[in-house]
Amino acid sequence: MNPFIVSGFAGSEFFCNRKQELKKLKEAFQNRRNVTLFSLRRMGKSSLIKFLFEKIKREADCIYVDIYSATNLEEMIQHLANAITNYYGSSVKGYLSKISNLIRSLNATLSYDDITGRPEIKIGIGDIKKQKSDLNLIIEYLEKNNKRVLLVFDEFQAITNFPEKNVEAILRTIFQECKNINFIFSGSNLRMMQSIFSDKAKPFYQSTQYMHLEEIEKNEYKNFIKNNFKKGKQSIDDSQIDLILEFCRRHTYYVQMFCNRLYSKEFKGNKEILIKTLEEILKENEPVYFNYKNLLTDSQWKLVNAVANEGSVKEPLSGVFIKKYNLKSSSSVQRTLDSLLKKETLLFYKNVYIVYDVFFSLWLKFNAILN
């Protein structure tokens, strides 16, 4: 099996590092503390709470609900019905009995997925004192559970997006008087976590315990990687590790898929099989990249194409980052760089500025040279 896995989780044995956070998050769970999770995109964060959920299963009914394309608050509920009964489905004898009772109260119907066989609720439609009851009804569905839960929300930011009012002070009213829940809300918008769990008119202001995941350290992920090689019996020295992790800046997703790309062609350590793999990597996602160009104004190109130049930019508004790259005023500079962050093309992170994208970004750069 290819070591270096790049969706889902495997095992603690495909799992590198990340000791630290889970011993926190187990921590927070034993004694009670609801947490924030945030990073960003693919740097692992559902990995992690599955692997706690590995930790703790004997303690706690685990159960994950993504709410990323939920659009309303009822949507969002329906995928907390949907996660539930899954759960259950799959790890429960008898589980219909089980969740009877939560049928009946939520005035539901119980159907099953044609192409997956999994058992899904139907919630029928209705307005915000219905969608309130019946979240109502599902919490303390949980609350009375035998074993205690821990409820996982992810891309938990989405709920700023829901038309309906108040949806923040709904959920934190709610949420809040549980005894036999502990919650997860992990999110990968910094800047939209930051609003709902850091700023004092919300509802939700320290209410949790905050964690940042990071990039997984140098040392560790270069070990973690050498090792997964050796046990191939396939050979790659600290330079052209050191090479992939800046190639990747240390960006958990993007440093699993060069390297399963890597091992799969049974790499020797021959540094052109190592660049080749680059290039094959970046060609097939040309048509995406493309594709970002034509969703893009011409100033917004030129300046992701300019920070991409640059690795990261700290004052893209600075006159000799404008004069070299032949950028408009500051004040036309700025509002391009506001709509980019707000399409998150760009991304303000450890105070600079980069694009989002590691791989469009080695793209953009690469092209930049051979042009």
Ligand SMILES: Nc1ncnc2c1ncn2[C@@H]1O[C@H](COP(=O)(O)OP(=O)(O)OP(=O)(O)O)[C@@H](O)[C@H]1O
Second form
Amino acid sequence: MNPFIVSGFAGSEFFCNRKQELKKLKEAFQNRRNVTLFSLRRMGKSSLIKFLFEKIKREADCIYVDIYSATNLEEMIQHLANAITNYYGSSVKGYLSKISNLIRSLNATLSYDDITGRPEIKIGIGDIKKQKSDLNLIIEYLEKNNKRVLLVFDEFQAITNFPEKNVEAILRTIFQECKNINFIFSGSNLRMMQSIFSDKAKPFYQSTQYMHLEEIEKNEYKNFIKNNFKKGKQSIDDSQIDLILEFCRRHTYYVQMFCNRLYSKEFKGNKEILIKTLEEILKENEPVYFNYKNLLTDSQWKLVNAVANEGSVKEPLSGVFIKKYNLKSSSSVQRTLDSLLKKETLLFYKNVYIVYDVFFSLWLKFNAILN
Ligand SMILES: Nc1ncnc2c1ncn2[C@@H]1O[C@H](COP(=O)(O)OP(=O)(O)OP(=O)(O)O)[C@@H](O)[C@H]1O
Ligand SMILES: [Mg+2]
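What's the form predicted in complex with the named molecule like, now that we've got the form predicted on its own?
First the chain shown before, then all remaining chains and molecules of the complex.
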């Protein structure tokens, strides 16, 4: 089996380090603190949460709710209800007795997914009053659970786009009363997450412990990569690992993907194969990148190219940068920059501007060289 996992969590043996982060999350739960977990996209939040679940499943019922696709409060509650039904429904024994009270009090209907066979409940549509009451019923149900509960809302920033008024206040009011439940609110859109948790005027202001998930520590990642190649009777030398980590900015998903592809080639340390593997990955993604191009204006495209070519840019408004890439005035670069940051094509991270998608950034850079 390829040890470099590129989706989800496949067990501790395929997971690199994160010991400190796990300890911190575990301690927060044991001391009944709620946590806000944020990081760049694809840095490893969801897998870290799944790993935490493994660690504390004996002391707590760990329920994971991804609300990425929820567009309003009602859908969020529906996701929550389903996550709970799934969680308690997965142990067939005692399932009905455990959950049927909740289903009854919510006036919901129960069905089973044709393909997966998983139980699903459907809550009836209603006004905001009904939604508040549904949410209260669900939370009360978990409050009465005989085991402690860790309730994780992943992609929590989605609530900032809900059309209902006062969603944050409604959630905060209900959540803050909880004694048996602790929460992790996880998300990747920093601007949105900050608007929820660090704006003085907002209900969730300073209500949780913050945790920013950084890149995996360099030596830990190096050893992890080296050992996994070795275990598979393959070999990679230190400078090649350094190159991968540098190319991928140590951004977890990209490192994993690069290593996964290399491993599937039964890598024996040939540098040409390493470069060829990267080229293959970039080539495969090309249709996506051409589509990015269609979605950007000429000046946006030009600026993205300039940033990618540099790798990272400290002062995009400086005369030197503007001249080098033949950009317009600094005020127009500022406007373009703002629009690209908003789209999350570019990112301001650790005091420099970079192209968010690592492979896209490399593709732009290599194509600039090839052209
Ligand atoms: N510590 C780790 N060791 C090895 N692989 C990891 C580790 N953490 C994450 N990964 C892998 O990296 C990829 C991204 O992880 P994950 O989906 O957890 O990130 P995320 O921050 O939740 O991303 P998103 O913002 O897209 O939801 C996955 O393929 C996962 O398997
Ligand atoms: Mg995730």
